[in-house]
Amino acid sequence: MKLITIAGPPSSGKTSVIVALLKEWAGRGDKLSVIKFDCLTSSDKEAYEKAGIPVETGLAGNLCPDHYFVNNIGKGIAWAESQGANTLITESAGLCNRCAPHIKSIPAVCVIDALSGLNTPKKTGPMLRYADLVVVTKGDIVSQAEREVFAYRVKQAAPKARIIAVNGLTGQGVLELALLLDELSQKDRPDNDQMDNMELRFSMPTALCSYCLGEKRIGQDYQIGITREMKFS
C-alpha cells in the first residue's frame, strides 16, 4: 500500500490538487483511494466520487483532528485494501495551523495557496515545516514577484521541503508532483499491521482540560487540567 498524507489550511486547494494527481495516476492503471479527515462537515466526497475514486469521509466533531486521524489511520489502510487499492491518500485540513498528520517515512505534502498572505508560511506550523513537498496553489492569480517572495517565505519555514507550483484546475504541475511522490513512495509501503510501530513526525496539540470535557462556564473555578495563562505587562 502506497500511503501519502496531504494537509493544508482550509480552502487552499487540496481536493483539486488531489483529484488532478489521482487522474494522472489512474491513467497508468494505479488503483486509488482517498480518506478525507475533517472537523464538522465536508462536501469533498462528491468531487472524488465524480472522478470515480473510492472515498470515505471522517468527521472529528469535538475531537482534535490529529487525535482522530491517529485513531483511525490503521483502519483506513485496511479499508483501502478491501477496495483493492494500492494507493491511499489521506486529506486533512489544518484548521488551527497546528495539525500535523504526517508520519515518519511516509510521503508528506502540505498544500498552501499564494493568496493567503506573505506571512502565512511562518504561521502554518508543523504540517508545513515537516512536509517533504510543499505545493503552492493559486500562483496564477498573483504577480511573478509575489510568487517568488511567497516561495522564499515557504523555504524559510520549511528549508528541507521541495516546493512546486500546481494549478488544481488545469492540472499544470501535477505531473512533477506525481513523479516526486513516486520517488518518495519507493521507501516504505506500510500495511495495517505495520502502522502500530510507526511514529508521527511531530507531537499532537496538548489539550486536556475542563472545556475539553464540555465545560462552558468561564472563570478559574471551572478551569482544571492543562491550562496556560498569558503574562501581561
Second form
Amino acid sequence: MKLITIAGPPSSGKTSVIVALLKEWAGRGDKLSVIKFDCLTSSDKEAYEKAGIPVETGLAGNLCPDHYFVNNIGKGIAWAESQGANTLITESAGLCNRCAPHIKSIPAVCVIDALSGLNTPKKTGPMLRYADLVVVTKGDIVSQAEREVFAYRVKQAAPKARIIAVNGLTGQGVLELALLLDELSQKDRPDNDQMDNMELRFSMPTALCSYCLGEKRIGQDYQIGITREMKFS
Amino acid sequence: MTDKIANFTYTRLIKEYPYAEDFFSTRELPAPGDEVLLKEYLEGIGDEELQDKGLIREEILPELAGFLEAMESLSSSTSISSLKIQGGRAKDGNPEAVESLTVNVGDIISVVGPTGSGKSRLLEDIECLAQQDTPTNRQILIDGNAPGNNVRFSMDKKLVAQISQNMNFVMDCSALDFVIMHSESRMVPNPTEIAHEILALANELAGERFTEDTALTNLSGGQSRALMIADTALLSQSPIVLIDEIENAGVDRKKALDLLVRNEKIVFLATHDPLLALMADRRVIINGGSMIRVIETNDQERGMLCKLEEADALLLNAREQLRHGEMLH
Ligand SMILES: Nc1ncnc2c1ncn2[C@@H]1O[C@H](COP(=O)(O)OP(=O)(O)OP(=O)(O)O)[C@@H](O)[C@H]1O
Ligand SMILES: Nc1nc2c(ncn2[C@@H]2O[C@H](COP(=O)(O)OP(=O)(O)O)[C@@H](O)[C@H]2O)c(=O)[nH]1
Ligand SMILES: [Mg+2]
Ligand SMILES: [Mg+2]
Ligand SMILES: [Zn+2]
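In place of the form predicted on its own, output the structure of the form predicted in complex with its partner chain.
Following is the full complex, with the preceding chain placed first.
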C-alpha cells in the first residue's frame, strides 16, 4: 500500500488538489482510495464519490483530528486494502496548527492557499514545516509579485520542502505533484506494506487537561492534568 | 553547510547572509545573542519551548542551511535565447492555423484579436510553459527544448514575468512594505533602496499619486497596474515578459512599454491599442482561440505609426487638460 498524507488549513484546496491528483493517477490504472479526517462534519465524501474513488470519513468529534488520525491509520490501511486499492491518500483538516499527520518516510504534503495571508506559512506549524512538498493553491487570483512573496515566506518556514503551484480549479500543476510524489514513494519506501515501526515526524503535543475530556465547568477546582497559567504584565 | 554555520556567531551569520535574519523570527525564536555560536544557542533552548513552537532541535540548523542554499541559488539569473510556440487547437477543436512561432531575444510580439478571442489564454500558455496540458493543447519550447518540470513549476526561478489583465492585490500591508518584501524575496542587495525607486517610478506612471504607506489593497486599478509595471521593470530578472492590456489601466502606456522592454528580453503584448500593436516587430492575430496569422510590421505601417502617435499625443494632452479642469484651446 502506498500511503500519502495530505494536510492543510480548512478551505486551502486539499480536496480540489486530491481530486485532480486522483484523475491524473486513475489514467494510468492505479487503484486509489481516500480517507478524510475532520472534526465535526465533512462534505468532501461526495466530491470523492463523484470521482468514483472509495472514500471513508473519520470524524474526530472533540478530539484533535491529527490525534484521531494516528489512532486509526492502521485500520484505515486495512480498509483501503479491503477496497482493492494500492494507494491510500489521507486528507486531514489541519485545525490546531500544533499537530501534523506526517509520518517518517511516508510522502507528506501540505496544501496552503496564496490568499491566506502573509503570516500563514509561519503559523501553519509542523504540518507545513515537516512536509516534503508544499502545494500553493489559488495563485490564479493574486498578482505574480504576491505569489513570489508568498513562496518566499513558505521557503523561510519550510526550507527543505519543494514548493509547487497548483490551480485547484483547473488542475494545472498537478502533473508535477504526481511526479514528485512518485519519486518520494520510490525513494522512501519501495515496499510500504508494513505499518509497523512507523513513526510520526513530529511529536503531537499532549492535550490532556480536563477540558480535553469534556469538562465544561470553569474554575480552579475543575482543572486537572496539564494546565498552564498565562502571564499578565 | 550545516556544520559550517553551527560554528558561526550570530553576527557573522547575518554579515554573510543578511536574509537569515527572519529565519529565527519566523519560528518565533528570540534572535541569538551577537557573539553566541549558533550551536550553543540551539542547545540553550528548552525542550518545552521547542515543543510549543513546533520545532525539532536537530532540524533547525539543517533547515537554516537549506534556506541559505536555496537563497544563494536564487541570485543566479537564467538566460535564454529563443522561445517557440507549437500550435495546438482552436476553440472548435480544429488545429491552429499557425503551426509554430519562434521568437528570439530582443523581439517584441503583439497579440491582437477581438475580445474573448483568446489573447490572454495565449499569454497564460506561455506563462505556465504549456506542454499540451492546457485547453489549447499548445506546447512551449525554450531554446528548442521542452522545459523540465523543475523549470516549469519552480516558484522561484521564473522564466516569465507577467503583468496580467485581472490583477488584484490581496495582501494586507502597505505598498512600501510589500515592495520591500518582494525585493527581499528576489535577493536584491539593497531592498529598501530599490523599493523607494519602484514606488517613485510607479508614481510617475500612475495618474494620481499615492504615498508609500497606502495600503496595497487600497490602490486603484491604475495605481496597482503602475506599481506592478514599475516592480517588474526594476526587479524582474525574467527573460520573458508578458503584458496584458496596459492601455486600459490609465497609465502612461508608452513610458510603461519603454521601461519594460529596455533590456534584452522577449516581450509579448496583448492589446487592443493600434499604437502598441504597431510598436511590435510582429503581431499575432488571434481568433476563435487560434493563432490565425503572424504579420510583420512593414515600413508603411511604421509610417502610419508616426501619424498615430501624433494623434495620440493630441488625445492624451486633451485628456490631461480636462482631468485638471482646464479648457481646451
Ligand atoms: N484554443 C482554445 N481552446 C479552448 N478554450 C480557449 C482557447 N483559447 C481561448 N480559450 C478560452 O476562451 C476564453 C476567452 O479567452 P481570453 O480571456 O484569452 O480572451 P481575450 O482575447 O484575452 O479577451 P479580452 O480582449 O476581452 O481580454 C477563456 O476562457 C479561454 O480559456
Ligand atoms: N480560484 C481558485 N479556487 C480554488 C483553488 N483551489 C481550490 N479552490 C476553491 O477553494 C474552495 C475550497 O477548496 P477545497 O478543495 O474544498 O478545500 P479543502 O477544505 O482544503 O479541502 C473551493 O471553492 C474550491 O473550488 C485554486 O487554485 N484557485
Ligand atoms: Mg476538503
Ligand atoms: Mg484578455
Ligand atoms: Zn492537535
